[in-house]
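Coming up is one lone chain in structure tokens, specifically the form predicted alone.
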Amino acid sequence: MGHFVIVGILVIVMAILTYMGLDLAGVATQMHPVEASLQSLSIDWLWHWQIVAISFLFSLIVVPMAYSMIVFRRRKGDTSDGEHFEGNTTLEIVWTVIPLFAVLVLAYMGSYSLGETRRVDPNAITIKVKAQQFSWTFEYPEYGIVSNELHLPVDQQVVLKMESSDVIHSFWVPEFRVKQDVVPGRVTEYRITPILVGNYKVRCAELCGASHAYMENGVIVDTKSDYDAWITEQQAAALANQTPEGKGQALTVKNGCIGCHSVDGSKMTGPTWFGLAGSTVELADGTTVVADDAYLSESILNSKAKEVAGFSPTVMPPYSLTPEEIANIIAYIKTLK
């Protein structure tokens, strides 16, 4: 019995030291981003108790093994056989029942955390999210707003209805903890309740192509008053942008064009639109062409018709646009000088 008491005490001490070591190394809590959503609280709570369980189970294995190797080792000169054991029914029952109980407890904790993460608020705000290589677009159907930034009101649940126009993407804001795949041909839901005002970023957590690492957009959690002010500002801007140029800019945001084409001359996976209209463009076959309306229209409808040097082979997805929409996009491109 004395050995059991000693081992029990050592297991408890070792478990505490292991947890403290993991916490000091940042594994337990310190490596996590801030908790910026209501869902992150239950997820981090579950993670904490998993670390506790891991520390205990590690100690429960290592301590008896090390203790036995030291205390019950064969002494020098001892050539006798070890003591014969037939078994211990009580011990076998104990080490079956206790792990079973522990598994049931952890299963309950996991289901509780999952339930808290997916809890539905009937008053949740609905925002449509479109993922495409290599950007995110956010539409607020209630207000007629389309943006390349995701604005969320603090302490208000939001449900994101997410679609992909090309390949599988994954919506992930580390500070929110929750991650959800965005799959072509399906609408996936992502529920989140922000609790901390601040600026964050949504990242694609599923390898989706050459510029996967740059597929990130701003996520801004506003106070209720700031959120309402932003909505009002965007609605006013939408009304003011009823010109062809304004409509064209909205289309480029909605269709994710800015994920590949810069508007300030910076290098991206597609040719920049800055100063493009009217310029001479060098093509992949060595010839040149003037970027007039006909060339721009043709390139929008069929990007492989005249591939730009340095950007072949083209990977732009096909778009279904009306002649008016194409004209509006061209009008917007002409303003980028």
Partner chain sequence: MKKFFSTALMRGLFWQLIGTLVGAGLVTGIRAIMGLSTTDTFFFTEPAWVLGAFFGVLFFLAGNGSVTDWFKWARGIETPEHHEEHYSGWEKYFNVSLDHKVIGIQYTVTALLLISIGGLFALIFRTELAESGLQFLTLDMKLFGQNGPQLYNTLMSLHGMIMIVSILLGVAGIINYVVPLLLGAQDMAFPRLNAFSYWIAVPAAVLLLMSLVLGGFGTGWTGYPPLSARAPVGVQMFFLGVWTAGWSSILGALNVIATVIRMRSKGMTAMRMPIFVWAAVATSIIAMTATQLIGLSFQLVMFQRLLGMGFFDPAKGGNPVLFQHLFWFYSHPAVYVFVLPGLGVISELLPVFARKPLFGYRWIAMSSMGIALVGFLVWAHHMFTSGMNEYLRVPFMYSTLLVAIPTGVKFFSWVATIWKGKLSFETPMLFVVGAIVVFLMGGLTGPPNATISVDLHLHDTYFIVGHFHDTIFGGFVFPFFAALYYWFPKATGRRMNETLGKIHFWLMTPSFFVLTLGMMDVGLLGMRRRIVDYDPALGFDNVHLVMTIAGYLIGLSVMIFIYNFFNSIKKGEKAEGNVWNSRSPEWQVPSPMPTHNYDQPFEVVGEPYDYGLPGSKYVEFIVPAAKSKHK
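C-alpha atoms forming the largest set that superposes within 1.5 Å between two forms make up the rigid core. Not measured: the values here are computed from a predicted model. Residue numbers count along the first chain shown, from 1. Compared with the form predicted together with its partner chain:
Relative to the superposed core, residue 14 undergoes a Cα shift of 2 Å or more between the two forms.
Residue 143 shows a C-alpha shift below 2 Å between the two forms [criterion: core-superposed Cα displacement of 2 Å].
Core-superposed comparison between the two forms: the C-alpha position of residue 185 differs by less than 2 Å.
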Second form
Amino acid sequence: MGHFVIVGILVIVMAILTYMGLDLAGVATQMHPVEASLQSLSIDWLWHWQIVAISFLFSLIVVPMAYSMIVFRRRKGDTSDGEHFEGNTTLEIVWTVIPLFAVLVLAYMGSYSLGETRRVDPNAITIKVKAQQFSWTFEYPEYGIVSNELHLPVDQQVVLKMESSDVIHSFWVPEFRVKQDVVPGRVTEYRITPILVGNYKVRCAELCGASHAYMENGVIVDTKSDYDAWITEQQAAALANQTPEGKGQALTVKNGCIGCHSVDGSKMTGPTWFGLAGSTVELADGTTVVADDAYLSESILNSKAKEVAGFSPTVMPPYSLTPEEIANIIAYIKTLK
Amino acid sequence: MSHTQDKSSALAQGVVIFVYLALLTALEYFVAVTFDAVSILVVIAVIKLALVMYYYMHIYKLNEGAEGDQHSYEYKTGTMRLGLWLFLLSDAFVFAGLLTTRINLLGLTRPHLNQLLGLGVTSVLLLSSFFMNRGETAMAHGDKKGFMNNTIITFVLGLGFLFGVVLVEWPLAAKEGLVASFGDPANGPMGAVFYMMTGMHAFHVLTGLIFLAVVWNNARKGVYSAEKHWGVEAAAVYWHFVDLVWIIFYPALYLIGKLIG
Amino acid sequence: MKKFFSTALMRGLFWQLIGTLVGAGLVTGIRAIMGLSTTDTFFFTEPAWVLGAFFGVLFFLAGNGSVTDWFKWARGIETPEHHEEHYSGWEKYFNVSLDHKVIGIQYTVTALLLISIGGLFALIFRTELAESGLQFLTLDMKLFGQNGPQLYNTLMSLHGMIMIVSILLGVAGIINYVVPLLLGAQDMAFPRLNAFSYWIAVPAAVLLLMSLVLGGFGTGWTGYPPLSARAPVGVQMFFLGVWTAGWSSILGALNVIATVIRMRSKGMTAMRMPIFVWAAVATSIIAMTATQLIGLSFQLVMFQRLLGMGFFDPAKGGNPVLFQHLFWFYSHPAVYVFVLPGLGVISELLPVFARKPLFGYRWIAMSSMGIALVGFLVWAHHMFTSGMNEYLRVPFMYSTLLVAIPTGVKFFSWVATIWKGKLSFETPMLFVVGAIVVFLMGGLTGPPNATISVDLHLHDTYFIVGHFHDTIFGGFVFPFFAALYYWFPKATGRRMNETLGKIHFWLMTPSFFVLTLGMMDVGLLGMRRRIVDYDPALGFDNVHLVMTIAGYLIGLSVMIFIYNFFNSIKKGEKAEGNVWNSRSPEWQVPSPMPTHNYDQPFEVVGEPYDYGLPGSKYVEFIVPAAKSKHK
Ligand code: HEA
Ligand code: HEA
Ligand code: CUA
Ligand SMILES: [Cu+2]
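Given the form predicted alone, corresponding form predicted together with its partner chain:
Everything in the complex follows now, all chains and molecules, and the chain you saw is the first one.
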């Protein structure tokens, strides 16, 4: 009996120590990043109890093992066998039924927590999300705004209606916890209620190609008043931007061009647009061309036609844009000097 | 119902089973053209499967040869039989996967196909199974000539099925537009599913034909006897399996669901 | 050297090359006649590469002689049941052999080679991850038609798939070597099929590596369309390679099941089989059936690419999520293929080193079957965020959680086995203990993934990466090493160096903990999987650096093992008797094992694990007189 008492005590001590260790590492009571959404609360709640269970179960196995390894190790010169003990049906039933019970509890808690994260607020604001290699575009249908930053009012449920124009992406803001794949050919829904004002990022969580790592856009949770101010500002900007260059810029946001092309000279998946117009472009076959309007429009419609040196031609998807739209984009590219 | 039964009653049994299968197929067709009842079609298909597995493929033989000397021919044949059935089980998962694909992508719709042709090739394949059964029974009773004749008939029917599907049905379906685009938003990938399912099945028919040719040639050389003819049994079981798959695929492609396109 | 180039391996590879050229040439010729383009970025067009690769596999098998006997049978020519070995020494292993022991070793060594290659890839991409930003896999570099990030994705995906194939081969290696010995069988039920199953894996591995040079494929080992439908032609080699390796797995598993059902010794009833045999059967049930679906899922994408069939193309009415169902219907049960044999090794070795009966034999045997069968019903837990039907997720959460119960039974029974044993810690036992702890960590991080709401955070993060490295190392890598140290003397008559073995263990285990705990930590914080670069603002640089160092240390420990392994074959300490004082039949005869296994058949007369029961016996060899009557 003595062994059992000692092991029992050690299991409890070890479980507490494990839990404290995990807490110290910051992973016990919540999953690391700040809790910025209502949904994160019930998720972290479940997580916390799972950490408690894991600490206990881990100790429950490891402690008696370590204890046996030390106390029951074979002494030098001892060649005898251990006790002949083949099994015990009661024990087997005990350690089948208790985990079964634990599993039932976990299943219940899991369903409860899922229910909480799926809770629907009928007054949720709808925002349209478009994912493309390798950027996100957000459209506010009520206000006619298109942006590559997602602004959300705090304490207000939003529902994102998400579509992909190429491959599968996944919408994930770690601080919100929840993630949802964006699948071409269907609209997936993402419901979230931000509760903490701050600057976050949506990080694409499904491998979607060469620049998957960089498919990150800003997500800003504003106070109600800041949010309204931002909406007004965007609407005004949209009005002011009725010039060709302005429309062109909007188009590059809407079509996700800026996921691959920088406007400040830095290198991304595609060549930068900074100083592109009128410059001499080196092609993969060693020849050069001058980036005049014809070249630019050809590149936009079919980037494979002339391969730029150092980039892979298969990456840029073909776009179907009207001549006017292309002209606008080119006008915008020309402003980037 | 074991292999000890005498030849004429075994052959008679083959006839009875074939009549059952033929009637069920006719019923199936009739049900499908008159009213829409997936569940009835499923039940009929399952009955057909059971009949073929039990009476033509002799699934009960898996229990035989479990005892005795591990080096004897019977014991080894028992092992091979188990191996073959395990292989068929594994292969069945491919077809189950294709069927799942079909159900997921097409749901309760079906492609525009020539119904008479479908019924025709189905009958041909069923008939080939009947002759295969006769051939195998003949061999089991040491009748080499009977085996060879019946196998030739099976082979020709099998070839007929293959030509019917690949050389007649495929071009016909292509004309219906099934290949032009392997799928469009309205119809879904109807053509893709159709060609993949029939193609995978046709590939198995082809391997079955090769298998038949091989055992036929070996029989000619006198390799098999009433006691030792595992190769014949294997070829027969495999051939019936190919039939089995078609018993499912035929209603899945031709009979179930609303016609589209 | 000349001998080496005329081995079946080299002949096979030579014919694979010819086959590839023939197949590719054929398609190119037809295309030329039809007036279609004949060359592409990687010289041949995609259809040409695919048919070439396929022909390559066929030519390999025909050319290396592993199907010769079948062709003879087809022509009505009988062949002797067993070939006498033509070769001795190392040559035996490079040629086609029908001996399950030789095949087991061929599998095992191939698995070690692939682990090294896959591990090397891991070390390469881990080096890039050591710091945020792009250091050497930059946008400017170009190798095999890929820039840095694309190369990262290829290496990462290949790391995953090569490692998985190496597990399948390693598992097959142990099972092949050990199961017939444990059953008292002369060989597997179908020796030719067994050789075939091994040899088909070789061209498969070649195809996987070919994908790297044909433009790679940055899709992850899961190869989800539409991304894989747009990847370079390398992805076709990947698909075909996996498809081919799948056949190795399917046919090998079929053989195992037939062997266990038909080839047991006298008196070996189901409940008296060594416990590892149960694990092998449970594994094989999965491998034999479910594997077909990964093959099919990849095949459908191959055809989507080749012929424009729109199975998974939404623009054509296809459904990308369907692919995920087909894929995971195999790939979830597959994870139990990885671990069940390993758990079987743990159950098999623990009694030997604890000198006590296996606690609750029946329960452990049944739990293997339970895990295998429930494992068929949980696949969609990989798809909680995929956009599949909301409500379908819940039953999958429940079924997934259920797996904890049979797995728990194993753990508790192991603890009870150790309890009050007389434990000794030779290298195999160290790896067994390591396996239990590591697998426990992996297992316990499973249920959080299974509860949907928590998984919405964890999915596709390094937490998952940590989870599965733990389960895979605990369930496969550690037990695999334990098995190698344990059965090495049986195969060679020598044992591996204990000191190096202990260094291997004490270097690998702590490094491994650091690696995976680090993975889980950054994963929770927001580190996504499959990214070449991470946001420096997240502050992961230090942890990643430590993880990379830990990865190198694991690599170092594996290199020590490989040195020890090959060095001990010739130079190891002689060990021809029952080194571990085991009751198992294979240890009752001298090592190395004779070619046709047991000279005298044995009969099972007791329980397999009755350690500590004086006078009890598991097997008794039947006296030659009885034997001569049979022959
Ligand atoms: C060797 C392989 C292996 C094993 C054995 C497991 C075992 C388990 N896995 Fe794991 N898993 C993988 C390999 C493995 N996994 C891989 C490779 C992936 C990623 C694939 C990819 O996307 O690339 C993955 C991903 C993965 C996911 C998807 C995560 C995601 O992508 O979002 C989930 C979700 O449910 C999951 C769950 C589980 C569970 C519940 C178990 C259970 O079987 C664990 C059971 C064991 C225990 C629970 C511990 C012992 C039990 C007790 C001590 C009893 C008491 C316990 C309780 C009552 C809880 N795994
Ligand atoms: C058997 C399975 C297995 C094993 C053993 C390992 C071993 C290792 N894995 Fe593995 N890993 C997977 C299976 C495995 N992994 C899978 C399935 C994935 C998912 C892929 C995907 O997402 O698609 C993955 C993904 C994965 C990632 C995530 C990548 C990403 O998402 O971007 C990381 C990151 O750190 C990683 C690291 C490591 C490291 C450092 C090791 C180390 O243990 C490696 C140690 C090194 C060696 C074992 C090699 C030693 C030998 C030599 C150096 C000699 C070489 C000489 C010659 C070849 C001649 N792995
Ligand atoms: Cu989009 Cu990853
Ligand atoms: Cu899984």
